[in-house]
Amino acid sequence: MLENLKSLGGCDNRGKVYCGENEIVREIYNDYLNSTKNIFDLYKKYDLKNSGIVKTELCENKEGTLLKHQKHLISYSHEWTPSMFKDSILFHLDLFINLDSYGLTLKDALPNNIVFNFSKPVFVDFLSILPIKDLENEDWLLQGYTSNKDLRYCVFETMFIPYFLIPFIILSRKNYSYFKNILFYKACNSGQNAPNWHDVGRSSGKSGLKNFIDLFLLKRSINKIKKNKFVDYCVEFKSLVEKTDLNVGSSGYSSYYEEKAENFNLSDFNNWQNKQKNVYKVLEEFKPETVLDLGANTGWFSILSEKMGAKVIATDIEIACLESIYSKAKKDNLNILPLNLSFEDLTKKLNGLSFDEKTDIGIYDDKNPIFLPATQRFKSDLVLCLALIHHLVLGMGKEIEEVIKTMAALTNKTLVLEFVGFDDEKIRQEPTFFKNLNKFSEQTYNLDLVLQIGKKYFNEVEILPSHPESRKLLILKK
């Protein structure tokens, strides 16, 4: 069974991970099998699946002990809106207090041990879970500690505060993509040194005086409040956090289908243009369980295919218009994830440590995975790329081929590309958009050329209206 499962890589001296079909399966190495089926007891017993740890069953076989997790959609924290950020500190907070209850906790305080289903947070390191008086047998957690400290706020010095405290803060001053690098580049077991508080201090634009006096400030309310019990600890972090303002306020696509007097009624169809009649047919026709939808804005299109069935992934690089989306799913309990993913976010993927069991550490290794990449998480039925390939072309430089292997690549079945022409009005009226229009001419950005390109990675290409005139719902099937 295994051996026909990809593995999900990472740096685990428990056990390995690998991705099936329905289901993440979990191998469990000998030296923790007791521990791990005593665990398992405790989350039925407790039913801890409610405190949002991943709905796991225990199984036995002729290949040992295997843990088998639902599975989710694997997003990553670099990726998530602020408010899926701060949501998953509290949830996280709130994780601990809960366990606290039946005396577990968490050996680990990562970000990266949490997905999202949806608008909903979930904690899926299953083996990172562990009676509270188990931690001593950390050894990692034990350098520098004598023995009568409550080991679980070493947990959050190590672990807590450099990768879920202090990119927060950094996210706090509105700095998106020095969050992103650092949640990315530094994140555990990446070979790089953890997220610090010289991260924060090179993160903000207020003067050196004032950036030392907020961070003096910060140190000193964490110090105060360590001194509670480790539950009221949790407690006062979570009103730190709780207080944190994260408005992103508004950008200048924020309100792009007002302005194109398109942000009609979900359920009107008489308002409808072109371009939403012929979605919609799509839609309608090809009824996909998945959908990418890449450039989502506000998501107009992703609520469209949601209310149709599809579990959707809606991508953009405006904060404040995925804050929207986040804010419309949570509330109305839509099967929709925003991700902050750019165009080269889709490709892009990172190395890291494995552990080794010869030697009992971790060490880098060039084909382990810590962050795989877009085109293999995220593959739909159907993937929606509306009004985006003129700012991926004419705008960014983008080779036409490159931007149709991708989009192959992120697509099981099918693939809607609106293609924009050279003679289409916002070219026109704002050429100087578009950084890269000189680059290219009639000749080297056309229709017959994207048809022809499409022809290479899909069997067949209809061709539907779109508004206006000057754009065309381009339908691609494999």
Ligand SMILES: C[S@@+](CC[C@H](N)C(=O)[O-])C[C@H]1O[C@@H](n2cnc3c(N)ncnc32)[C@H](O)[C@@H]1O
Contents of the next structure:
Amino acid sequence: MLENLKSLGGCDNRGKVYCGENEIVREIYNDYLNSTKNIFDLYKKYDLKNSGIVKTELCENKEGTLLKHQKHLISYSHEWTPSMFKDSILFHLDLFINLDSYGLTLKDALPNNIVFNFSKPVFVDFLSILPIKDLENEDWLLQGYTSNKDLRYCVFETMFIPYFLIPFIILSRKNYSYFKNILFYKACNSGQNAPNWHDVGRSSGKSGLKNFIDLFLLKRSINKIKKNKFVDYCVEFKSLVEKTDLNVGSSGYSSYYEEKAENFNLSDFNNWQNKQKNVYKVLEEFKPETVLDLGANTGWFSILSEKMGAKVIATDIEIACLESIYSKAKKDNLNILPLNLSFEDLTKKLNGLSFDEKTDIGIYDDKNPIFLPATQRFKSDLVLCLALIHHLVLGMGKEIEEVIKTMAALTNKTLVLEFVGFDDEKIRQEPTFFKNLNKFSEQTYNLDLVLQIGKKYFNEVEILPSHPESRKLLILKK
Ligand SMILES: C[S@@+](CC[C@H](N)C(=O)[O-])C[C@H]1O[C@@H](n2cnc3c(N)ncnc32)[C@H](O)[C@@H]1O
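Starting from the form predicted alone, produce the coordinates for the form predicted in complex with this ligand.
Okay, now the whole complex, with that chain kicking things off.
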């Protein structure tokens, strides 16, 4: 069975993870069978799924002992909104606090061990749970650690501070690109040094002195709150994080629907334009279980799709828009996962180190993914690409073929692509907004060309009216 499943890579010395059709399967290496069974018994006994640990079953069959975990969408910390990252920190601190009451802890503390079940964080690194006293057997963790304090501080110093706290401070300074880049390029086992305090300095932009004082005070408070009781430390750490204001403000795109007078009531069809009516009709007809809404803005079409029964991934590049989606999803418990992904990010991947079992030396392995591309993680029944193609082609200068090929890789069945023509009022009114406009003409960017390329990747195409009339909805089916 395992040989037919796709390996999810990783650097766990206790087992290997595979992606099954409906579950994540974890093979356990012989040396860790007994300890894994013990942890699983404690997981059951203390109902640890209620603390946010992924729902897990232990299966013993002729292939040996396997763990089967509930399958969630795989999203990474560099794709989360600031509030999602903050929630993941609070969740992780709560997990340390809850596990402490059962004499348990975690040998790792990394954002990559958390995924979001829409708006709820879930801890997925089952094999990093262990009795607190067993931390002393983790040689690799203790290298160079001389303090005789609670060893959980060592986990914090090696992982929690660099991979959670440092990016969080950078976030609080609103340097979103630096935040995204260090979580991606300096990921654990990428072969790069972990994020560190110099990154905070480098990310601080113009307000140098103020940031320096902030940083000094923050470092001092983190050191000051180190206590004999690790749980008290976590509680105080939580309150520092809770107090930190991550307000992202608004962007030019935050009131897009209000400005276009398209912020329609979702249940009042009468005022809808052709665009809303026809997307609704397509969702009614295809009844997709999963929808990927690219360039979702504040999520009008994501919420429509969710209300019609789909599980939705909503992507955009505007943090303020994504935060608005996350707060709605959290408040109303919507099956919508907002993610900060640009078009380029959809195909971006990163490989990392593999460790030699005997020497424990890590070498770069181009078959060991740290980050899988979105095209492998987010393939959906229906992809919405509404009012985005002109940003990608005329704005970013992408080839029409590259756009359609990427969309085709992301859909199992249907792509709803809204074509925005050269004569569109938005383009005529704000030509400077589209930085690559002068590289294209009506001959190189037009509906016929999009249809022609679309037919290379899809079997059928239907054209429906949108709004305003210069826009058309192309329904492309595989
Ligand atoms: C014109 S709005 C369309 C919103 C929504 N799809 C609709 O049709 O109602 C375009 C959206 O795409 C986002 N966007 C622009 N360039 C993008 C890119 N390269 N990758 C992802 N989103 C992008 C913008 O932030 C904005 O929210």
